[in-house]
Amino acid sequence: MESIFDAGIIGAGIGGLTAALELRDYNIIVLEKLHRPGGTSFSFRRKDYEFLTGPLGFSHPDLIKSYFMDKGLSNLRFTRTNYQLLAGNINLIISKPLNLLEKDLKSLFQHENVEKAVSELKEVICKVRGIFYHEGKYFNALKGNWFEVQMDGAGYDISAAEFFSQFIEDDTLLSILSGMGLKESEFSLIASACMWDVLAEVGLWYPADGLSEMVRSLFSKVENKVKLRHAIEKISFEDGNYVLSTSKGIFKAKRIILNADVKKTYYLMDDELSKTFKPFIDKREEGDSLLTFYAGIDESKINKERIRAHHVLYYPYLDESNDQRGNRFFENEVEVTFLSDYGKFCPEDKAAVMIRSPLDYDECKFDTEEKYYKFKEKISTELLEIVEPLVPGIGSAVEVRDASTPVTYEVWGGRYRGSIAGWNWDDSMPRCLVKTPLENFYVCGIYSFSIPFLGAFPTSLYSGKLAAGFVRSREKI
């Protein structure tokens, strides 16, 4: 008799593998396309240094630990990591708690209202913590029991420029409260006000024993429920059960939870159902796409003198020692993050770099291959070269490199056009896109919610939850 399962997962992501614990006792399956489990959660290694391939950190560790420990998972330590923004005369450590910086943005805007600012800020953050919207109703995924929330009448419905700018008239300000950066900020409001939260209130902290270690905890507990190297090539309907044709073999279940990128599933769907599930993707845009660069340098060779803190958002434009004006990320946000400063990712004396720039997604289409690694190559060292104001002698203590474009996060990570992110965050609320059109057919990871709450592993672990409970129970939450 041929088996139906009652549920198939799509995705050994961290949502993935959160939904498959918590299923476990059922009769379950999970493919995943990759030969290891963990999605974007992971590390590669180029010799004697370490990599990551997705998140740098994260946020809400007590919620992350609280989940580990019911389960009987890895007991988690953390070290909080923090950010640098050096852009000419602005030299901020903008993950310090808002008290704190306020005194910093104050010192650089004498004549701006940045106590009102922050003030308002930190209100909404209170307000907002925790909160998004599902079928009408606003909900509180870190308190212990769900209940409703008045929000209507807020005046959050609004952009986080818009509203800052009631209170600051500068610019750069502008942007760095709206969207912690120089860019100009799409941010809505509440996303503005998650971030905050995330990245100065609660903060954003590495695990003491690395991601990898997380994923394998995780992994471990269903490591009988997963099939490796299964990629799936067309999702149909018959019979009242979900067909789902792989490299190797077709599975049936009478309910799907994707930890997948929703836009290339979409393209796997038979028409039947890719009409149906069309109104989820319709009006929502990928985030950007980005160009990473990995360096195992030797670090007696450098200058880190000007480097205060995990990760800086650098702006060469703005920096007077910075002359590339020819190079492709002049103008640009580059992220340079010495990850071997919070972790055991390289030899001692030596230092593991990762240097982020967001670079677009049809930039890298070639005809052939040959074509598209003499692309790479040449960004790869274009990035490389941009940071070496910032980073003095960086350029030739280079011993190990290796770069990731959009195409790889599409082809490795399973990202339409490379996207790293989700969702744009423009959304005037978190919206819970755990359920989808297609019945008993959910979502988790980081296309589950319109805005990433908790931040992009909690909320992919939180969804993994979420949607396992829909599936057990068929209820509203």
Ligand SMILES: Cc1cc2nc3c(=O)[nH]c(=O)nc-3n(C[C@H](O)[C@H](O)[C@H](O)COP(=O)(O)OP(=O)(O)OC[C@H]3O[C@@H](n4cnc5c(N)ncnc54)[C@H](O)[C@@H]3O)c2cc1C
Second form
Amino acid sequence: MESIFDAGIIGAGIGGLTAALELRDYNIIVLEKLHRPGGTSFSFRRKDYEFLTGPLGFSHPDLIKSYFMDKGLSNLRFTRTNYQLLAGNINLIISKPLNLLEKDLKSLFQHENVEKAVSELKEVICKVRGIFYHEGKYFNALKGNWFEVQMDGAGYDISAAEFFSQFIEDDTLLSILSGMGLKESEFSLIASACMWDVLAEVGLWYPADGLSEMVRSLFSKVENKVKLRHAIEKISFEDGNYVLSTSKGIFKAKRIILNADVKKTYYLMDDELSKTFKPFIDKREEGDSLLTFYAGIDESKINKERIRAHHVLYYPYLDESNDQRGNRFFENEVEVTFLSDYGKFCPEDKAAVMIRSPLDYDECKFDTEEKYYKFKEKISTELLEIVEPLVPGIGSAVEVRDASTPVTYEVWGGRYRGSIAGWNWDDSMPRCLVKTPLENFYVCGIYSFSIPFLGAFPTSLYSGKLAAGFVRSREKI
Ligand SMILES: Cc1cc2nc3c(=O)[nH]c(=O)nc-3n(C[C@H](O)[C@H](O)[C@H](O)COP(=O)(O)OP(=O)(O)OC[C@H]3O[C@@H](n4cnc5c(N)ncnc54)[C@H](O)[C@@H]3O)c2cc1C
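Instead of the form predicted on its own shown above, give the structure for the form predicted together with this ligand, please.
Time for the whole complex; same chain goes first.
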């Protein structure tokens, strides 16, 4: 007789694997399109170098460590990573705890009321840390699943820029406070507070044994439930069950937990399902896409004098020594990460570097593969060139190179239009989107909250627990 699973989980990213672990005593199946688990949280090798496919680190390591301990997974140790903002005469370690950062900002913007702005920000952080909204109630994710709290959301329904402009006049300082960089921020106040919490107060951390190892540990507990290389091609509903069609067969399940990209999956639903599901994606805009350049370099050939942190947020147009006006990344923020300064990514005398900058998805669409690869080569070279004044010698020190465009993130990561960080973070409050308009159909992962309030990776893990909880609490399965 045909098997009908209690739950079908689509995608073995962090959210999907966590949901599977929570439900491993049930008759479940995880269908994953790639040849390996982990989704965007993984790494890949090019010769002697290892690079990261997505996250370069994540916040709330204690939450993740204790979850791993509880489940008998590997014992995690973390290294904190730091960020330097280098924009003309602004040269700051921006990931310092806010009481230290306040002093640096004060010396740069002496006529501004930095103390007031930072103390107001800290107050918002204290009120909203770990808090999200679901069906008229507030919960604190850091205190446990569905831990309800009393909170008055009033007064927070403004953008970060509006909030800080009450205390600050200088446009540059306003951008730094509202968006952690120099571009105009679209964050809501709460999104900005969550991101300051993640970046500066709790910090961003990297697992000492590597991200892939961490994922493998999680995967090892649910491996027998996972079918790799099983891409969902169509979803329909028949006789009370969801029907998941893959190139390797059909699977039926009473309930679904969707970890794959929500908008991409919407286009796989039959007419009936997609009609009901549509309100879930209507009016929700996915976040930006980017280009990543991976460089394996001979460290002896570069000058790292200007580099003071693991990650540098660099603004070429504000750098007097950068005269590459014709370079397409000249006006952008460019993030340069020295992975090998915080993990074992290559041999001792080498450096594994990742360079990222925003790039529009539509620019990468071509009618032939040849044109696409030519474009990819050209823009990757431009991205490498734009950081030459920051890291003199880097151009000629590259031994291994590769790149990911928004099309790579779409094809490999399964991300709609190559978007990387969930929805646009402009909602006034992190809203739980685990439940969908389709009955018994839940979402986990980066699209399961309107703002990834704990940072993306821990939010995905937490949402996997919530989605599993919904599945479990519905009658007996
Ligand atoms: C470039 C980039 C940089 C990032 N940087 C950070 C960072 O620094 N810190 C941070 O916390 N987060 C970062 N993120 C966000 C990161 O994606 C999350 O932290 C986390 O990996 C998301 O996990 P997830 O559970 O949403 O699943 P995902 O990683 O999105 O996994 C979804 C899974 O679904 C699978 N899938 C897709 N379509 C199908 C289908 N049709 N059938 C079957 N399976 C399918 C995919 O192959 C994948 O395995 C970054 C993401 C990207 C892309």
